[in-house]
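Here you get one chain, nothing else, as structure tokens; it is the form predicted alone.
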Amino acid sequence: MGEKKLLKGCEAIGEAAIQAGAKAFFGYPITPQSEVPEYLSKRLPEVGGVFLQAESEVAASNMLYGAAGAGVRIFTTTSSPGYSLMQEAVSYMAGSELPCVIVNIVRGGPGLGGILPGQGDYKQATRGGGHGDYRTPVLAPSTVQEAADLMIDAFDIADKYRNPVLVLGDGLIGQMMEPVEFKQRSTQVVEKPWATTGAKGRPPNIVNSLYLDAPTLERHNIKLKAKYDAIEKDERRWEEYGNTGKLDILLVAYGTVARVCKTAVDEMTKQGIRVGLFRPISLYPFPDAELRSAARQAKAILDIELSTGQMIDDVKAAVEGRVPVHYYGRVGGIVCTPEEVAFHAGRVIKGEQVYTIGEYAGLVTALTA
């Protein structure tokens, strides 16, 4: 086992890359993922790697596209309106089927925002969030050392695919100090014959994702669709805490909002109430038949999230109209805390009314003044 050590969640994914295999970086540093490249900047050249600040999110993108054509792990990492500049190419590393990872730190938005943690970024992350037919796989890590784990767990999915993977986190996450350790793992040379490697003694490879002919094209969707297909089938992650069976209420949360979930599951619990937790750790594929089950014999679902419900219809999806649906949530920055979320699970569970984002930020000002 290794030896734990004290980091930031940034330098944890920036170490996570590395023993992962990564060699190659092109990034460019925006709040608050920003020490991701500055760690990388001297660990990344200690190791052989190539660390290359781009002039720009799409300048960074492209370089992953060739880079990754060639057959190098590479990844980079960037928050929620860079990522919006990458996404013509993660749709074209989709399209020519590339592996790379891509971290999105997510922070308040829309637009500049602010650097505070946000999930206003779902719906972007787990529906493609560029032009076209594709899905990249999502993973949404709760912790520090979940980051790390899932760092490394996501480059061994892009390369099982062959597609860009991407981990999403918030500016909790990027910033929190925790101990984390990197267990030693077996790392196996994947072989990428289909790599731009020089034609030396065999045909040329071509990576592409332009198809002029209309029948090509329709059986290359087909053959993506099959593999998210697979990606559905196999790569679903949850995590369920606290009571299971017969529930007042279930919370549904992800990231860092359902460790406050977690706390505030634990002082319902002993006040006598019924509740549980369950966490989508694989935003995309979603694990909506496990949460189907998880909340067969609940009363009601709380959905919390730091955005304005943007997973609420994953879950209502999930249990089909079952259980009543709930949500309650914070923005711009400002996160929940575990007695709001058991305040609000008990206005469910008295049959009463959620207080919108704006009633409770009243009440809360109201009742501090």
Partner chain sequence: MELVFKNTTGLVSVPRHYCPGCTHGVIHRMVAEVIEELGVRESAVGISPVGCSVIAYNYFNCDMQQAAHGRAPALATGIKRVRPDLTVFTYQGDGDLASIGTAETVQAANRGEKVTVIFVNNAIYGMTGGQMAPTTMPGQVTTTSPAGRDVNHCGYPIRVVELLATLRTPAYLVRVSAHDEVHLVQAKQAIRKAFRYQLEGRCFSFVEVLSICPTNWGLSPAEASQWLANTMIPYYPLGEIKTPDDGPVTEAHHAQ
Contents of the next structure:
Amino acid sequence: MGEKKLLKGCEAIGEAAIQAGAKAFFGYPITPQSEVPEYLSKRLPEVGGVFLQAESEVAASNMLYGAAGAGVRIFTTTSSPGYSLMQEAVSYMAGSELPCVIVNIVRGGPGLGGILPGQGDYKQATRGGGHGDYRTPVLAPSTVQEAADLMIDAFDIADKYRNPVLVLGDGLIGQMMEPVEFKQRSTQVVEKPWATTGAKGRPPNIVNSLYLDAPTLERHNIKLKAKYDAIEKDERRWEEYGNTGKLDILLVAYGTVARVCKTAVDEMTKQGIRVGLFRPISLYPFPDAELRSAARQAKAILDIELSTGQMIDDVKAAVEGRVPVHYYGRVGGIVCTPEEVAFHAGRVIKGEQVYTIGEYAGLVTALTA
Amino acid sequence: MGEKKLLKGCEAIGEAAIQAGAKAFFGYPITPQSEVPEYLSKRLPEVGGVFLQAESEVAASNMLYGAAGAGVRIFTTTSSPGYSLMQEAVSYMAGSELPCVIVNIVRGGPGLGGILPGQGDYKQATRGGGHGDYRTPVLAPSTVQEAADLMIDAFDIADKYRNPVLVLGDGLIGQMMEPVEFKQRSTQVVEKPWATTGAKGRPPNIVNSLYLDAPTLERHNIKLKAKYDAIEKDERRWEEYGNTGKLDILLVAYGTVARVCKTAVDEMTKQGIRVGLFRPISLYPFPDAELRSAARQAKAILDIELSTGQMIDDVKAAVEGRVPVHYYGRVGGIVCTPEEVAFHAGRVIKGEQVYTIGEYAGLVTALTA
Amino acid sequence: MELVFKNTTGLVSVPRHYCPGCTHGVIHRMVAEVIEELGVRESAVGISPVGCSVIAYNYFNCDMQQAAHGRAPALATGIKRVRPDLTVFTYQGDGDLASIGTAETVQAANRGEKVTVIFVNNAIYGMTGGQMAPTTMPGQVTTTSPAGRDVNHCGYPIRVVELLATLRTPAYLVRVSAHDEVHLVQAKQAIRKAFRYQLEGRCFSFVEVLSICPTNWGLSPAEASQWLANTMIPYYPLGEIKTPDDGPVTEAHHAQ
Amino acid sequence: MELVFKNTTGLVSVPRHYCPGCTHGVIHRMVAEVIEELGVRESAVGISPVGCSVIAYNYFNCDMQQAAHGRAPALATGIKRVRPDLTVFTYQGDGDLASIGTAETVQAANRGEKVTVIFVNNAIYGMTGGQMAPTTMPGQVTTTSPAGRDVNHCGYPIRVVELLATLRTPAYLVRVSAHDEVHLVQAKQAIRKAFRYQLEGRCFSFVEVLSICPTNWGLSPAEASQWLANTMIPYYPLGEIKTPDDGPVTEAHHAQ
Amino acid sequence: MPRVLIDSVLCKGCERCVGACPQRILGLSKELNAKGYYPALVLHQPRCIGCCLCAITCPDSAVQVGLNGNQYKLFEY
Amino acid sequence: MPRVLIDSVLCKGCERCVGACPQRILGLSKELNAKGYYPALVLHQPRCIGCCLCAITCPDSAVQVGLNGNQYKLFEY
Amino acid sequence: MLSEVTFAGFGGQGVMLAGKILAHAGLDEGHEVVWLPSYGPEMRGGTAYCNVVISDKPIGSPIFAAPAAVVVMNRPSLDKFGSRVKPGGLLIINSSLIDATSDRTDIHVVRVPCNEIAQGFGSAKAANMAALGAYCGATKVVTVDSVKALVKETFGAKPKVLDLNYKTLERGWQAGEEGLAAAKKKIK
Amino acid sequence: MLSEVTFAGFGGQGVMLAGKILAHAGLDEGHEVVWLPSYGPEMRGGTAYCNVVISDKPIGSPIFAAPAAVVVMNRPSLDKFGSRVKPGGLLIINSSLIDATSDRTDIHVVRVPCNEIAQGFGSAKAANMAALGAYCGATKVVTVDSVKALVKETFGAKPKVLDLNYKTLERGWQAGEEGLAAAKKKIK
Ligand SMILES: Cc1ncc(C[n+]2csc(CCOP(=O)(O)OP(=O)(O)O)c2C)c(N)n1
Ligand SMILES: Cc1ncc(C[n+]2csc(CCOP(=O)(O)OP(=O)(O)O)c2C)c(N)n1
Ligand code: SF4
Ligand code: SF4
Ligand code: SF4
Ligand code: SF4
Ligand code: SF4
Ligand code: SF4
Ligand SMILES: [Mg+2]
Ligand SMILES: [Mg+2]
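I have the form predicted alone already, so could you send the form predicted together with its partner chain?
Then the entire complex follows, led off by the chain already shown.
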């Protein structure tokens, strides 16, 4: 405690969950997050916890349902295709109001895609890839330390709202080693009188998402909606970096890309450019009011993603057309460099059209040939 | 052909697929779409096709992958939880550029929810519930005849773009009987030189979504993005109903709710209210420019959904803040009535706050008690 | 007057929604009786499936979870692994357990989860209106096999107990029938034994109960019982197929 | 000079990415040789799994599809049902087939899909870096069983061929080994027979091939072969476990 | 003396008890109950041997069996 | 006379062929190939009996066997 | 709008079929029609119902808060739907199984002993035809010939059953016609 | 920024470990550090590499288009990374396995016979320590004591191996120091 250890993101995530009081891990190997189950298969038995490798992500997510329903802090980690297989269970957990934490170390997609970093699961994460009217808070760390911290927060948020919470990283966050400090944090111990722990001295508890009677289901949906409204009000997180006040350009990026942008901001500032970075930490709820106010004095926004443009819809909705929003991104596992970001930001400042990914990489020619 | 038959929506959907040249059906029973497999288990063998009940929606969607890869027109039908289980396969099919048609007869959610009509899967359908940067065109019929027509179009669109296409209905569309006419339609026969039909006289074909090399995957993603751009340009569909020109209010609704709204429009028009309905038929691509122009002369918009508000984001983005957008909806399987729509539209016109679902049903009190 | 057969407190006393004669109700009662008799109602967590028994959570008088279609054994695993002190059982239909839930069933059995699975095999998808199940009999007409199940088209019915019996992990695997009173007496013993094995922490226990679905079979309850006896039992032999005491569990093949 | 052993045209002649000594390569070659020998290369569609052999589509010189993890038998079903004239095979690892793909494997076998499954059992998840598989041996150290597989924690290795052999639907089920030259000669015959059964439209055919993973076992190829022979074969007996000619397929139990 | 108590509100008239009774002393009422079923009746209570098979076989927990005095335990349930 | 042809570019030096050869006439080169492996070599070609076991056992299709003249077929592969 | 009706009863009482025949008849006479069933598990044991709309314009909503007409075949259906009938609307009650009646004075209530009528011609199973007949007789939304043609299509293979259904339909028709006339007098 | 380096080589050549030790040493000396490996199947057979950044400010991107320094242990790594070194940067080549060299004149190229050094002390397996030593010797980004402490933590249990690694490290250090001095003269 208090000591800085050099840990891989995956290990830090596993350790943080233990620090947050997670009692067990059910999960399935997939690159680039297999180091989490590997770490925990050693570590959990040491602290009296349970490590169990599930037969699939479908099973793992339903084991989570069972364990969460039994009232313990529980989590799993996976990567993109694995998270797609969890959609039914996530919808069930949201419907049954079960708290749990799921980490998606996003890779390139769609399909089997690739294993390098990506941010193409943004919409799936923030809109709910499963069926029905539900939402899951999404936290996106951009350092290993923050991954550890947000893991602990994720458990608290999950318990507070009785809802699954998603932590969204990528291969860089998962594989990178950085110094991590586990501050002695009092994680809230939440009473769970609704949990299925045996009907001793009380009427039976039922964990369920089925409501065949329409008015009853409607009431349930309204209750869930009220919860999401509360989350949207109270759980926004963001960081501002670099210059504030009048800006030539405001960069908006999250997770891995935000790190890259910080270096770019430093470099550009040295060159006398008035540039800042707005980094959403909670992707749902999206800190839209905060972005709007940060953008007030910016001439333009450059949204940078490792996707063909998913968060940009939220950015545009946030600034309500008051500032022009440009987009630049790389995909397929390529992480843009600080130089690249500065180059494209420079074009925006000069009023030039931002290159599309394809143009920049000189790819369009190859494709149309 | 040409004759009008009274058919259940589910039967019409099955029959239309056959008319479109679908050779087989792989699917799994789930209310309220089980009549599709039931109908096809009789009908497909009659026309030399194959009906096979899969062991699950996971298997069904992957059977689709195999059959689509082999170059035949193929489809399945399911309902909300089943569609969640298909997310991995849909992402794979988008990644491997395989054409197929999937019908989701949406029910109440999240989780097991209920079996009555719902529209809570709008985001999942239009944003891609699976991982990675992909999209699927989504068509939403509001009559049985239209369900049949759109099924045929869906196959054409799928083949044209080599992409899965979604048809979104609900229990009402699926269970209702209406007269249907199967017009002799020349469905395009598309050559599929990429299909795995045996490497006879040509090099082997590979159906695949894995690209371990980042620049290659990036090129692939750019190619997919170009396809979605083309779809957004060319595949918008919508209907305008009722009055045009200066409007006191413009209703926006799709699918089942749009039918209800038509009746409401008729009633309100009788009462001298200048009211129109804008009905998106393609939910992705969303007909945003068309809605923007339809809304130009409207004082307000009322978005009506069987969800706590999902399409409304698209409506807002479309009108870009030029017209106030209000929302009203019912959930849990309750379908709002024409009277109810007229009542809430009336409040908007009078400048009164639209009731929330909860308020309207007198529910909020019950919940906070 | 003393009640020699009285309604178990293991069930909530509300009318159940099952069709007249449907043996789901009998099986509920037997499971609840065993839970009561073994004194574990207050430590029990049951898991209802998706199927006609989906709302079993309203009937069992103990804590209950409702699982996604086929995933009850995964839920059971999740619960039992974090709370080994609880008595965990699943209650599943044949579509749920033997079709969509194949992987969860096989793998939970193979891991030797210390839970009890009650498997209600009525050779059909009851709730959704009588579609073919993997357990549907050859020739049996269902709404998705209108000409009768054709074994050349989709194979023979799956015998789940026999399938699981090939796994080397110790288990209690038994098949009983709920179609008539005599078989019910045997069924009850099997269910009791299954829960006992769990309570002793011995092994995974699994009770397949052949059950009737008069509604979707299109037969009266009496005819349905006859059909079960004549058609299903010859194909699905009754009895204990495996007990944890079977064969010496040698450690011969340990690696390295 | 005539080549008495020459590289099959069933494989594309490019270097393969497998680790030195990994028997995936040998198994590829045998399958490709059989496809060539039976003259079906131009009607063949192979399906690669997710696992070390994921890019088998770059090696087999026939049409190929790449499946989601565990779903290859579903793809095979989709292809074969709409194009019965094609020769369809899957190539899958043990994590792929015996863990996440359990349901697809069991159900495709039970439906009697007329396809051939090549099941490469190396007792480990190779591609992802050596995690435990359902087929991992008791006591075997892996990255997710650092103290060795504990059968009390997660059960015994699954014997897939024996599991499938309980299904009544006719099938060809055989286990062979790729660890040395003598066993390879037998393996080749089994693979040939499996494809023949498919071509004759007889049944589902399934060849389990025991395979080495020197990298993740932490052994040299020679040591790995020894370990396979000494540890795996006693637990995974070789031979034909079931052929479609086994037992009379009576229609006794047809219902109604 | 055994006494069979049938709850005619819960009973769905499936006749499983009727078939199960070794004494053949159960039958159905001619009156519909509230749910629209003809519930089971004890036709000849005195011949009842208290075996409980009717109760065991009832899916709807509509049958209970009472006893005054002693009774041979006929089988282990 | 049989003749064993080893493709030293494809070979990964796994020594499976070395172990498989009943004549024990295969070994590894002392020179790394381009991929960084010590490829297999035929140490004593004349003793080769053309059994092809080396080729059969090679995972990387690095071995082919040629023949001048006739050869007893030793087994069915 | 020509007609907007809910048929409700136990599963097994044939309300779905009655509604379908009505919708078919409407289609055969050249109108727009929609038939919408209740579905899913609620059908098991509970009440089943269907809505039929016949119109000369494209049909908007087939769901009605207040239907113009309701035909109830059993008591739970009366309880559920009786109060919903639109003022001035029609409520047909199967008096064979329902002792209760509606105390509403703003609608036309017609009591028809459907089971008895059908039983009189041979089997109470045809009670749904009496109900269908009563509705059509009261409203004249379709002709008796159209309905008969469809009854023939449905039961044509079994002459005895066909006859039973024909006769029950006709008697129901008459009861509907007369009943509405009487009710109209009452309401005025 | 104190240091930004890529270590690259075959899987098995210990480049990951070399990078980790460097990062650890940076942390022990109170700096911010990041270690980022290449991962996944590309490691199998292909080249493995890791990036290490040591800085006095929070570290932005650990991915560099043009690293300030690269240490290559085999030929494919030289081919892949040699051209990317930032002008004015440092390229250390394991001359034991790489005959080729870089023809760039805008960077400092230092050739160190890593395998031979290690072999000289008992086993070529410790070649990564020669490389690590060379990099640290040339850049002085961390002290030899910090590195040695970590080498001890890693190999402490086996005194003979520890000794081998110590000695190899030191000789590499010296080679790095001298090599860079020589290279600087060349470049001027
Ligand atoms: C993912 C998913 N797929 C399908 C369904 C629809 N469904 C509900 S119950 C059921 C079958 C139940 O049959 P069985 O398990 O045999 O139970 P029974 O009703 O016969 O007792 C199905 C397919 C669902 N709810 N969820
Ligand atoms: C849905 C999903 N889950 C997990 C993975 C990660 N994954 C890739 S390969 C693999 C295991 C492969 O092991 P096996 O099937 O035994 O093949 P081998 O590599 O041993 O040949 C896993 C878990 C994935 N790609 N997709
Ligand atoms: S449908 Fe079948 S299984 Fe379901 S309650 Fe009715 S009889 Fe029982
Ligand atoms: S990791 Fe194992 S299975 Fe994969 S290629 Fe290497 S040796 Fe073969
Ligand atoms: S207790 Fe036995 S004898 Fe008496 S009524 Fe019941 S079944 Fe018949
Ligand atoms: S078994 Fe029960 S429900 Fe059936 S008739 Fe007898 S008492 Fe009634
Ligand atoms: S052919 Fe036979 S004898 Fe000749 S080298 Fe190969 S294995 Fe040895
Ligand atoms: S078996 Fe093949 S790869 Fe291995 S050493 Fe021999 S020739 Fe080389
Ligand atoms: Mg069933
Ligand atoms: Mg494996």
